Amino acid sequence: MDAETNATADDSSQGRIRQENIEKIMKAAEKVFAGNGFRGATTAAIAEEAGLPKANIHYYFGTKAKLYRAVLDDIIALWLSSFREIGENDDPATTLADYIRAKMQLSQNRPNASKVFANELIRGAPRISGYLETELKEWVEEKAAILDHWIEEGRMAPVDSKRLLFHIWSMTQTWADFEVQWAAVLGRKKKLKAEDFDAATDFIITIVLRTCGLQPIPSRS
């Protein structure tokens, strides 16, 4: 093996280690920020959760604020991608049902992500207010325009499309943000079961589709 091959192998190994460390830090940060908020979280706690030296946090992200923003950006990208690219020719019932299922899967599998975002909004969105007023606003308007087109064509009942999207968010994210409350009411021990999320998903889909004059519930696409 020549020197060039060795160098390539070393670069590949270093790149893999870097990516693994970043993923560990991001996952740990999401959990710590969810439990303690931005002010209460420390890089020491994040490093301990990640199982890495504290110096790694500063090496890869610089500051706690930059790491927090990276976590928020990852959450936002994840949520927006859960509503696949939709078009005016798509089926309204299938599209809405698939979106609700995707959002509920995120609430079940990434509850800390929802909590981090909720905490940021409760505090007045000091770090993402610009995003809310631009990119998110544009995203909502783009999706709402398609829903409005379906309404104009008589393919779904007249509803306020923007408020519909917000209500879908609130109905799905409550299962992450307030899981402990739901668990108590449903007689669980602080942790919901998979069937709880399945039942909630079907219930939310039923409510939304009935509101939009769309029945029956479509199967998973």
Given for the second form:
Protein chains: 2
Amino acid sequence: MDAETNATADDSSQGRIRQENIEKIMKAAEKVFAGNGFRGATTAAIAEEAGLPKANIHYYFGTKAKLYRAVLDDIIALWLSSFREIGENDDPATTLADYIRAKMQLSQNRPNASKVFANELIRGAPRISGYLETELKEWVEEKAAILDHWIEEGRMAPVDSKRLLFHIWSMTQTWADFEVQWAAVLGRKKKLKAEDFDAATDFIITIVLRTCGLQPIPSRS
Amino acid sequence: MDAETNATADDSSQGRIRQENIEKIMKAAEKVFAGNGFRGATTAAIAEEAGLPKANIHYYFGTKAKLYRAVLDDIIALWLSSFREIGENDDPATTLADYIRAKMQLSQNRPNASKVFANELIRGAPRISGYLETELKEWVEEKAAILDHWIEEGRMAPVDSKRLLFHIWSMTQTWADFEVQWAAVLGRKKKLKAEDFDAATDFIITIVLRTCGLQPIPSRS
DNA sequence: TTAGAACTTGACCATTTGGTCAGGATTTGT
DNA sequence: ACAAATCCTGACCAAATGGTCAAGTTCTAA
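Having seen the form predicted on its own, please provide the structure of the form predicted together with another copy of the chain.
Expanding to the full complex; the earlier chain stays at the top.
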């Protein structure tokens, strides 16, 4: 009976049909939520995008709010899992560059995930403040501590480590969230090209490494 | 009769009541649109926020779409007007720092304007693609040319000038759009403090000036 | 003072929306 | 083969939403 109970992301031993449909619905929901926010998204639009009748969405997820939660949880899991662990003994320049590359990959490959998250933050993060105040805060403090350690050892120039991370985020996510803006300004047709993402990645790496004194600044001529 | 005709922002010779109400409504609309996007915002919510009956909103603006347009136009005007002109003969470091300060002031003082704009971009900018492809594109090209000029003269290190501007935007606007996120991570209660904005401003200036070779990088000790 | 213009608003309407449900179709384990 | 579990979905609500309107009130200029 109570089918919607297990509609969260982590079930493994579910039936084939169930898994396929949940996947279809979540993918469609991510897209529709990304483009309209929680309130603006309609279950009818999600159903159409998923190619299923509306009642089917409710069969698996119960309510729009629960579906939204499932999408958010999925995104948060992706966020947290996608960064390779940073160790104190790693090379600062390589580590920072790798991290920026990983975030840019996400922006390029999962722009809708980024947009859903951005939407949620813009509206004040009513449903994920718990995550922000715990997991995310701890993640930042942990990584910042490593940066500070590197700074103390003289392996990179002094910077405000937490804010460095914040600005890396903002610079990488802008290429997902505000893609149309940069595409328009660069004269592309709505969508950025792969080269644009590559160039942006290189440039952000340059910014960060120069800021940390890890890359020589070319002479002014 | 046709009252809604003049509901755009630039009328000056309007009646007192009209001006006051339009102002009240636009302010409320900016807030509600910021928190819910176009589709998620309801005219009833805007009316309540403005302290007026719903029918009154329609009296002045006709439709929700027209009200939204008016709010967007207002924001674009603010955007375009709020940066002091950059000249070829100005000092690069001072000019860049001033520009960053100006953008951070906007983030701090008009966060809802930033959020409405962000919402619109996230959903693909259906209503402002014209602006992005013309005014904004031209603005960027004009300013980038000045940066390139400075670079050629050896007054700053070589950088990708357009992308530098993009990333300045992303770093400054993140403090408006995603305020809750940074507040949570910094352990504030939902709202950032004035000092947080000051510290962020200084840090972004540091990032940009170091990137452009305009500020010495502290020794690694 | 007064007529016309501008403003106000409760009541109303058609459409859209999230959600329900019952009865039927498929799948699955044995 | 067959019964139980799972899945499917058209038809259907009640509530919310954007928008209208007609009857009134207030303002303004002569």
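C-alpha atoms forming the largest set that superposes within 1.5 Å between two forms make up the rigid core. The shown structure was predicted, so the numbers you read here are calculated from the model rather than taken from an experiment. Positions refer to the first chain, counted from 1.
Comparing the forms between these two forms, the C-alpha position of residue 162 differs by less than 2 angstroms, with the core used for superposition. Fitting the two forms on the rigid core leaves the C-alpha of residue 175 displaced by under 2 angstroms between these two forms. Superposed on the core, the two forms differ at residue 52: its CA moves 2 Å or more between these two forms.
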